[in-house]
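Just the one chain here, the form predicted on its own, laid out as structure tokens.
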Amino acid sequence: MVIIGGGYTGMMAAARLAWRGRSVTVLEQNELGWGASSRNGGMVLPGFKSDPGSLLRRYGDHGRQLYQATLDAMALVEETIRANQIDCQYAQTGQLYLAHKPALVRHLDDEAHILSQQFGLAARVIPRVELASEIGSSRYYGGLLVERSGGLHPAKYFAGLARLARDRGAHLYDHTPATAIERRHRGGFAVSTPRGRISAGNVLLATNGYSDSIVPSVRRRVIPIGSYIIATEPLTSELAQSAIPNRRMLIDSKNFLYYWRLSADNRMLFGGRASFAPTTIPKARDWLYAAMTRVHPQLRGVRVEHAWSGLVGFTFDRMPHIGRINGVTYALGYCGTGVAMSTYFGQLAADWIAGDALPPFWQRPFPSMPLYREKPWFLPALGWYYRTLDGLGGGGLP
């Protein structure tokens, strides 16, 4: 068995197939982790970029039970963290989604009602009188608390999924790309790297939003955008306490949305994205900081610390997908809520491949674009009509 791709998905894969006997193989082109799975925010949320009402309103009871699977892959993730003493600084804080405009503070119950009475979620609305005791910033008009939510150290929490995977006898290979994937007369698949090929009866394609032309039906349906986060340095107790006084994890309802959040010592921790189009990190450091210190005034003169990017692996419908082209299994498309949902992929991807049936509800299309191959062309206009609606009020539900 080979993994492509040594991050969340493919970590949590190797454990689980080496843990039922397989023999497995991962394969990273760079460090182990070295996409998101060590760079991302470190929110671990339920829900996809699609709220519930409309999971439900689009595919019915098979929305039900998507959106039932992220509660799953939460407890997924703590159990995960429990039983194998992953010291990743996990803690269940809670996240607050943000209406950035008076408009869409209307669907907020809407939300809070589907959450509590279908999902069994403890989940309320804010409303903006009220938001001082959860936010320190006037920039907002509601929000919707979600209890079950929380945040973690990422690149902790992947040094341990890959501890666990080597435990458990998976082969782990860093700075060793899959090069080209054969398949065999005779069944399986050869995949040829830079130090040789390997014989596999099944490959894994976790790339998320690192997928390459290896398989280039799968590249042309992963559109690859660029995230970016700042930290500053360690606040004071007054201070982190006058910008998040419970520690959410907050985003607001912008497509060019922000996430936020405080770290364990009291860091900052802020994200978003400008544009679609390819920017400096300087560039980004400095546009980041801006808005940072809009939504809290009270953080101007913080001083940044760190600031980085990455890429985010998102999808023509906004969604994750599981399932296989030319005999390779593909797992990825996480649109910017994957720690949660890759954990779960990986687990998943394994199960399937080791012989249990994949759940109906995810065996959905996997759309892509026409004449869509390697070069996004359509980022520019795409990111002009998201800009337009959050100009004119428009955004995602959590």
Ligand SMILES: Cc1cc2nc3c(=O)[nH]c(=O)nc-3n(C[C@H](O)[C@H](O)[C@H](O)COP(=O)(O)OP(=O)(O)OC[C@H]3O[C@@H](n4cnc5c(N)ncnc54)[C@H](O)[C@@H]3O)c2cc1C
Contents of the next structure:
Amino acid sequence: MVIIGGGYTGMMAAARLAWRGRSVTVLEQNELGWGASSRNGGMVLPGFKSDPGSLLRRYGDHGRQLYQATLDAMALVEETIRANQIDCQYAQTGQLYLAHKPALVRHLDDEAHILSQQFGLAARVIPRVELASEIGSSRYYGGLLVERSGGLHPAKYFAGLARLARDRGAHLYDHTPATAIERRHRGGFAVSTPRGRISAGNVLLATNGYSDSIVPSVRRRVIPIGSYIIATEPLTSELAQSAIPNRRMLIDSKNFLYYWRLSADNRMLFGGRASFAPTTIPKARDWLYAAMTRVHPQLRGVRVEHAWSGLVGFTFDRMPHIGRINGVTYALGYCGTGVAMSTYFGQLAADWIAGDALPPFWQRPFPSMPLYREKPWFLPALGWYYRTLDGLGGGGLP
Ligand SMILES: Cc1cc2nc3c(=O)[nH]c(=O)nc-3n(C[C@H](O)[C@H](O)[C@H](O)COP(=O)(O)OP(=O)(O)OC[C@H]3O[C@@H](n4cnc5c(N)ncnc54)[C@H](O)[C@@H]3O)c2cc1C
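Given the form predicted on its own above, I would also like to look at the protein as it appears in the form predicted together with the ligand.
Okay, now the whole complex, with that chain kicking things off.
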């Protein structure tokens, strides 16, 4: 069994398949964990880009199962951390989804109702007049508080998964790109690398936002989009407390959203993107710093010590996908919310490869766009559309 891509998806799949007695080889073209799995914001959140109400309307009972899967994914992350004593600073401090326009508050009410009535989550709307108890900023019109969510140190979590896979006997190869996958007449595959060819009964593609054209029909369905994060110097406890009193994971409702939180050592981690156009780290750092201090004027003068970027894997229906193309299994497309889902998809893909059935609600068409090969020609127009929506008061909500 060969797994291409050494992030959360690949490591979790490797750990699970090794546990089920399979011989597993993971190929990672850079260092293990080099992709989004070591550079993300560390927010462990339920849900997808589409809110639960839209999922229920669009997919009916399958929508309910899809949302429930994201709660199962969170439970899996927590159980994996607990059972394997992964030291990754996980803390269930809750998430606050912030309305950037007054008209969006009504949607928050609807969403809170669905989350609590249909999924049993502790979810409630914090009106604008009470927001000061949750965020030191006057820019937002209300927030949806979901207590279930949490945060972790992404690279430490990755290191724990890699250790788990290795301890169970998976073979992990860094600096080893898969360059071709050939289907053999007598069954199985030959996977080429610069270090030689490997025969495998099954191949799992776990490359998400870093997918290349090794499986062209998957590449045509994933849109890599850059996301950027700055980390400030550690804040004094007074300043940290004044910005995010209850250490929530914060996300705002724009399509070009901001996401931010405090790290365990009280740095402010502030992420987002200005547009779909690629940019440099220094430009993104300046832009994010300006955005952070607009939201939290009390952070003016705080130094930024780190800035970085990574690629998220978007899909045309803004949902993750697991499936098979020409016998190759793929599990990807987390659309920027993949810490929990990639852990879950890694395990789900492993169980499917080991012979279990794939639940019907995951068996969904994987859309593409005409003429899309590798260059997402449609992004400038889409970026303009989203920016206009954000200005008008639309956003991450439908
Ligand atoms: C800046 C940023 C912030 C984010 N914040 C959050 C967050 O707060 N919460 C959240 O839930 N999600 C977040 N995400 C998304 C989350 O990090 C990803 O969904 C998740 O890490 C995906 O894991 P993965 O293993 O599928 O892919 P990745 O970790 O991206 O790994 C894919 C790997 O495949 C390798 N690869 C590609 N092609 C080949 C090849 N041919 N041969 C060998 N190897 C190959 C790449 O080198 C890469 O290491 C964020 C992402 C980014 C970039």
